[in-house]
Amino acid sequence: MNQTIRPEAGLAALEARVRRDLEMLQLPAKEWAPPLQRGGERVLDVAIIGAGMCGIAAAGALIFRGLSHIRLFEAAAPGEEGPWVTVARMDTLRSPKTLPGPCFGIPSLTFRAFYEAREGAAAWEALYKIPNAVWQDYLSWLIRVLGLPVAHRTRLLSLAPEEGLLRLHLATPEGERRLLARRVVLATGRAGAGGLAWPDVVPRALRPERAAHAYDPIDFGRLRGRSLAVLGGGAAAWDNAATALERGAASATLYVRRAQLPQINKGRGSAGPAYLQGWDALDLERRWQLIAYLHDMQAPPPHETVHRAPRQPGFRIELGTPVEAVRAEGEGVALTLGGARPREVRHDFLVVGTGFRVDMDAVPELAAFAPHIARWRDRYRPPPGLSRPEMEAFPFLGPGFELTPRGPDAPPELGLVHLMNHGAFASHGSIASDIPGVAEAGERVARAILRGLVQAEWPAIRAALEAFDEPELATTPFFVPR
């Protein structure tokens, strides 16, 4: 970093600026929620599951609003929150570098401020897109500079109602632990609403020796000199093919059901304020029309990804070639192909690039609530021609991302759970899935939690107002002692 060009550069200077900005904005606000004890146990105001970008966005927005008795529980080790340095195999983020990130409207907390402080203004100007590891560094910096209370290597096993609160059962490095929270935010990423989509034509018994999902941990060293089949034509399929070839695989062939790849990314066209902030203002009919349209259009893989894979000599793609069956053969797999040239082919290993599924019955931590969670199919019946069963399985969420009841027998604590992950797409758009809207998602969840706690704790909050006793006129001749 050239100090003569940028004398104020450096993270220490930026962090001083952050402290000054927060002081000027009087953030965080003073803690106001009355402490709650239950059976001698202090109840968390909010437990956030996941310390990736959505968890950070929710936690910061809550703390700035004066809700400081919160905790983030993250299954991964420090520096590995989210997919960025583990299973995300693209070279760079797909989003433009200019997106501010979960910065809470504070310029000194933006990605650009972080990058310029660390690398310099000239490096920022030269940057094309953000490398995955650099984005991870930025998120780790936010955790540190905001002082977020994260418990790493801690996994939520189950969530259950308990007399108006939520009981969390956690697996921690010290053993299993149970605690209570007033609210829980599930900031658990794209796989957090049902897991990875695994096609019926691929026997699960092939995993992990002969097959893996594109978002599984994969030892690419095992594939050196071997033949790889990749099922699917989305971004993750291309990324895995390119990664395998770059690490020495002899060949990688994409088998794609579509006769041609999608060309237009409608997700980019729906990333402005009208969609990020106005999606849930639409009535159900217009919202469903939008959901079905985006579902049908699909998104193309980024052009950087498509250019990356063919640079390797062993890359092939077969469009219009559905995989109709897969079986084990020898130490590899045999694929039965359909399309214009039906045949059987053999490969040493298979990567399944079929994305994620949304199925609330398949979220283990929500097993106690799953039968009671409203889905879109419970609240809206599409007209003929617009039925999309895959999208009808999405949960129907309230305005603060809270779960809503399917019927009158649902436990009232259901609405204390906020689903800030990919499962929120049908109700709120992509703001809990993609970088452009994550700050808006955090603000919306935090605002809803604040309003809910004010309603729940109103007697104590009102009593605190009545007990407030700081005379304004104590230093004047008009002071009358009480």
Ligand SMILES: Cc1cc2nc3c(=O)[nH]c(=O)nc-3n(C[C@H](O)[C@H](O)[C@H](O)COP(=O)(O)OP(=O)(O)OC[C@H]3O[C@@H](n4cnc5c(N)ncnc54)[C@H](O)[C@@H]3O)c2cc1C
Contents of the next structure:
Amino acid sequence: MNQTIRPEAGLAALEARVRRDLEMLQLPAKEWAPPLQRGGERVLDVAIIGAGMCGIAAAGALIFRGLSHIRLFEAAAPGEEGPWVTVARMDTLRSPKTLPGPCFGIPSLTFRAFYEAREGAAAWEALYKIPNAVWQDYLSWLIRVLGLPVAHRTRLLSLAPEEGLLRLHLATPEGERRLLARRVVLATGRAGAGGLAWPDVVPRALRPERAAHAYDPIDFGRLRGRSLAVLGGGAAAWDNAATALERGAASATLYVRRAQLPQINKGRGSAGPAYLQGWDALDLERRWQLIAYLHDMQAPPPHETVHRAPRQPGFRIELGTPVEAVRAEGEGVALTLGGARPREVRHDFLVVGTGFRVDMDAVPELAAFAPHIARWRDRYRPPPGLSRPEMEAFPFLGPGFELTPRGPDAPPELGLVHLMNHGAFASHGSIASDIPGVAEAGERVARAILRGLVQAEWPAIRAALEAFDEPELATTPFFVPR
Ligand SMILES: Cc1cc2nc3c(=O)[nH]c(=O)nc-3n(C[C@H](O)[C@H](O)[C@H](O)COP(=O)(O)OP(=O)(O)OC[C@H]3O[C@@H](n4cnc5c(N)ncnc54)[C@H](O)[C@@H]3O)c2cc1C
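Having seen the form predicted alone, could you give me the form predicted together with the ligand?
After this comes the whole thing, all chains and molecules, with the earlier chain placed first.
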């Protein structure tokens, strides 16, 4: 910590700068959408589900456009949105500290501005990468400084069409609640498009007593002195192994199907404007070639993570070793291993690091719409050799991340739902998945919602223009009173 700066003073000065920047940009714009009542209820212009960085990016972009009758509904408690201080088990973000973050193009809202204000310029220079909790603090600060209307501990249970609107069914701390919105943005994170991927070879009944997913809450204290098996070689597999060992596990062994780890992070290679803004400009054929290529390449774990786990003496890794079956044995698990040295091994606990899946049939909030949502396989047939069933299951989204209908019997309200999470990857690239593109995703969603509202509310918007009667010439000799 820089000794010459008090964090509150630094942040207070930054917040004054934010206010001035917004004033100079005349943000937010004046509210313009005609209020809508239905059955005595004021309808929300936009309900955003999730107050992680995508929710923040969408909310800020909407408010700046004069759409302020919005609300964010967030299942987690304040300060615990997203994975950062709960199930993210790395020490720092993979991304470089220089990422601007969801800052709407405004320098005073960048991560760097926040960090320098709170910790001082020297601390910024000394910072290597962003610790998870610091990134969380930054996102919480954005919520506060932008005055975003977040209802925490409030989970969306389901969405249903209702006469041109969307009916939300929410679980709130005060009980269940139903309300109407013109549009809904699902900014529900990596697991929000189909949940956690669970491998077929691991019986689900082993969870939670003998097995867990790498993104489950795990009581690592229970693993003290025990032997852990980890299925997979991605970042979360390594970080779970490291965390368990650092908290006293006797050993952690990674079983990895691949003979070698992926070497190149193509995500970093594609984190520039051509991919972040140009992805959906490509025709379907080229987009599919890119989707298949990135799917096949896979990303390596960050090098910091790969250095971290082997610092502990109990760390082991077996490459080229697929796990072919798992069963309960004694108080632990027995794994049948394939590869060059087929055998059975026993461990006290298993963590599966198999990531997330995308499956519109497995999104509880979308159950009413699922059969009608167009997937990539409905709109594009890959040429021989390029079939990737996992990717063909991604929803086929419109230009503003809106769901599109599979057939003519789809409810028209389906297009009022914007899927701003990893499910958007095939249609829009990584802009709703990773930090570098999130501001662009927020802009795209907000612009599409604005345009949709203008179309839907055109008679009232036009009437407001006709009623507008500010006399420009009132102070001149040419003024003609009406
Ligand atoms: C472990 C980990 C590390 C990552 N590291 C990086 C990195 O270094 N760099 C990078 O660019 N990207 C990284 N990512 C990818 C990405 O930046 C994060 O996943 C990020 O959290 C995505 O933001 P989000 O707003 O889409 O989702 P989240 O941050 O997950 O926020 C979604 C929110 O929605 C809420 N929610 C979900 N369902 C409901 C519901 N039904 N009702 C109400 N609320 C709901 C959740 O509680 C959550 O707070 C990482 C991802 C993970 C999982």
